[in-house]
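The chain below stands alone and is given as structure tokens, in the form predicted on its own.
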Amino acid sequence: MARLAAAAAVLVVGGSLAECRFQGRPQLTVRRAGFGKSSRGLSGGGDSTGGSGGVGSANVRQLREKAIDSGGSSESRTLPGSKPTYDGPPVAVVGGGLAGLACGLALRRLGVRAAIFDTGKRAPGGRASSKTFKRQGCTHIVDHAAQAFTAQGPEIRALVEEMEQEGVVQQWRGRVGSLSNTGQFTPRDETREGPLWIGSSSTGMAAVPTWLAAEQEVFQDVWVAKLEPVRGAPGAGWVLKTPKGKQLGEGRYSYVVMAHNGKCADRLINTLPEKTVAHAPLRCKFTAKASPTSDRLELSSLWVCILAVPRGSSPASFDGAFVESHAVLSWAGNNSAKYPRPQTGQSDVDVWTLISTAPYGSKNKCSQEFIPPEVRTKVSEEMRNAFCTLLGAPGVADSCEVLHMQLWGAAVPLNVCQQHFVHDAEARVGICGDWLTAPSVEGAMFSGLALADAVARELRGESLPSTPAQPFKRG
């Protein structure tokens, strides 16, 4: 199976967690009759007749032309040269994750209007998240899911590049690699891999989202329980309800983004009257262990465990690292090294964001609404002993304080189907998500503005042919 991205980090993409190690660099080939596989990698899926074409060509090109603007006027991140604007109804993307925001941002820069809505009470972003914590004066950010990004192909550096001069994203100048399961650290190789990528020292992960979502029409903590067509012709539109039945938004939407994924998102598409190509790749089970080959999506769960380390008493050598062959701990990062911050005290510890592997994810799977006290104290436990016992300092566990644990219920895909989107002509129903080809943020971002690139043609006439998922794989 063709890989994606060429770095290693721990990424969270349009609801999904994973630890991901690619080669290669997201490509799509879109062909106008069909978005097939061809030489140059990755498509969109389907098959692969007719012409050569390309999101990387004209539109996702555009992205990296545009200024930097200060004005923040709804007219002045729309590109100059991109096509005529769309005058029907909006395109409604549920899922307000990176691959949702990248969706709907590149289709307000093609001249299509995009709502997005998210079940998020705070602010959309999924686990693009950050936390604040406070103690003795001092303020620490941290990440508690996405941890860091790549950014190699040209359409997602051209996204990085603006938000790099806005101040929203900077480059990891920390020790990061890899460390064995008996503690042996190694750098990751930065010249061959390419820079890391972090938030802001403000906000952290969080400021990605928020500068994908700062110009958009965003729907905060609403839940689309149901999809209805439109009466009349086919293709007419959809109306987005709630589950009491609500109609939510403006009323009529054109075509419909599914940016999620998991049960939620597989009991959302089952409210349609008919089937479309959108309805098997979003069926899912979760699982420890992924099959070779599947007909749907398989999930695992991820714990993640916030831990204040007495600064001086932890003989780290690193900033973050990727845990190699270790039963309970896949990353370790040091959020106080990472976003070191101006101070109004002085802070004595350290605060790490610990990070699960899948198996002890699924080993230790409850609701991660409410989660048992016995289920947090065993899992902060085994979490915070694990991490003292691989730096060689089982001595220091008992002084670290567990600040936060969170369960990640549909954190990891276990496999993917090769392809950047999937597409219903007929129906007017998509979905992006990393977890389709690439679970990262790159991936994540890249399979928003891709599908954005194939609905705002669709919507303009050029009758683009729908798009089945193609089998999943074992990543």
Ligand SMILES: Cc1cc2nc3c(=O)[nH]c(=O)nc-3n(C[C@H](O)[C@H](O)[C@H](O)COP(=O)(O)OP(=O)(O)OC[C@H]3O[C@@H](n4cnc5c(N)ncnc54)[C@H](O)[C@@H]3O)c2cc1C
Contents of the next structure:
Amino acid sequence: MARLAAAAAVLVVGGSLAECRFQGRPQLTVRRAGFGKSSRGLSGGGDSTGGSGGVGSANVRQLREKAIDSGGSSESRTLPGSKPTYDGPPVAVVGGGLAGLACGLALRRLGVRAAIFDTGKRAPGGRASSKTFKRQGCTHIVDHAAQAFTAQGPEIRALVEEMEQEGVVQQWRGRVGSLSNTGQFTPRDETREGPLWIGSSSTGMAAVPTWLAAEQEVFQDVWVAKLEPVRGAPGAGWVLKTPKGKQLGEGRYSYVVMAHNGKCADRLINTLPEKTVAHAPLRCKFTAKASPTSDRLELSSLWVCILAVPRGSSPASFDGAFVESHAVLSWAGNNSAKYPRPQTGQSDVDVWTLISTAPYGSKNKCSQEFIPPEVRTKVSEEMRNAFCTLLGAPGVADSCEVLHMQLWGAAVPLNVCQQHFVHDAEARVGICGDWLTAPSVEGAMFSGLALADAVARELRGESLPSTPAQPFKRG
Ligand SMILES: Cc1cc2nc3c(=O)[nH]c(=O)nc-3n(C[C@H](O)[C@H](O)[C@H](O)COP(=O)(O)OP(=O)(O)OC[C@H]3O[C@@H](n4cnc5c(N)ncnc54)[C@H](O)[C@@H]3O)c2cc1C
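If the one shown is the form predicted on its own, what is the structure of the form predicted together with the named molecule?
Entire complex below, previous chain first.
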């Protein structure tokens, strides 16, 4: 119990170059304590699960088939390689981003079955996803949300080591740093800031969620719209329902992990008949600038432009850079240099990911699903022109081709609620995600691992106290 209290109380700041630069402040040092001591078994082969067939091993299974509004499979089974030490109903994890997937993986390694429910149509991963673009026989791997990540804490370093051994992640050895708004590049100080990690050359950042999800029970393309307590008694378990009221997955779940944020998470938690400690931290609003303190999560919106730039025409002296104090752009990264592939050398273009600033995203916000053509044209031209002008080559803009535009409506948390997870002991509902610990890949995965540890102990009867959220503070 003392260990959990320590884990919940420690404020973790920073954690990623990206999160800091997205918010325009210098990188802070990660302070971590408490959870490290209680993370037994997290790095595989722990005493409760054994090590064979761990996630990402050669025995990788396909993700489960789609379970669109059908209620999913009612099959109850033991996952290969796991030795459950808790034989109650599984845990339901709503959200298959990095936090939810890390939580599910850690639960499995702690001997607790878990099922992940995610809206992703093709694969889980949320804001860690990649796309492929084919051009003249050459396939370009493109990261269109998370670009790179840190592994500063021991738990995430251990996970990343496993992934590295299996070729899922690699250190980014490219020229990465920051770009002044006049186009001057300053390389990142890796000795001081530690390595940056990227995905595999064959699938990009999407390799990370795929690895975390392998061998887990993942229900894809499902929208959890309602949480119902079993027989009306909070604590006796949960049933998950689709928007059409159909029951999802196995039926009864012993604990619900909310591993997503935004308006839909707020709506979902409010389907519960009674208030829990998970209600308050799921309230949110959208803004471009965080308040110093707030009673709710504040989320930015960001535009992403995928741009094909004729090879040799761009004078860029870097592979990835945070753009300082710019009105339109906050990041520019060359995917073709980041993930070189056998045929990439023959390509006539480099494919870049451009990410807008939060104020620009907020100013040009529209429906994420149905972007009006005039907004798409305006934003794509402005981002493309800003990039070429920044490089000192405005004339190149016309020969660049915009391959894809995406608005991340709920992009990056601007404030965090200063703890690793939220846990309601009575209702058996918890929250993990990047807006609790640190708004980054590392923060999301760490939050998932930390909540898994608490859930496993709760289900084994340790009767942990509830951990309500702290007030949100600007990150
Ligand atoms: C453009 C962009 C660039 C970024 N760059 C970086 C970077 O370079 N480095 C870095 O460290 N971080 C970066 N980040 C942040 C990083 O991507 C996130 O911190 C991290 O991926 C968050 O993971 P998560 O699991 O907390 O949330 P999410 O990834 O948002 O996962 C939540 C999941 O829940 C699903 N879901 C939602 N509602 C439901 C429902 N009702 N039923 C079922 N499923 C549901 C969603 O579809 C989603 O898959 C970036 C983010 C963006 C948007």
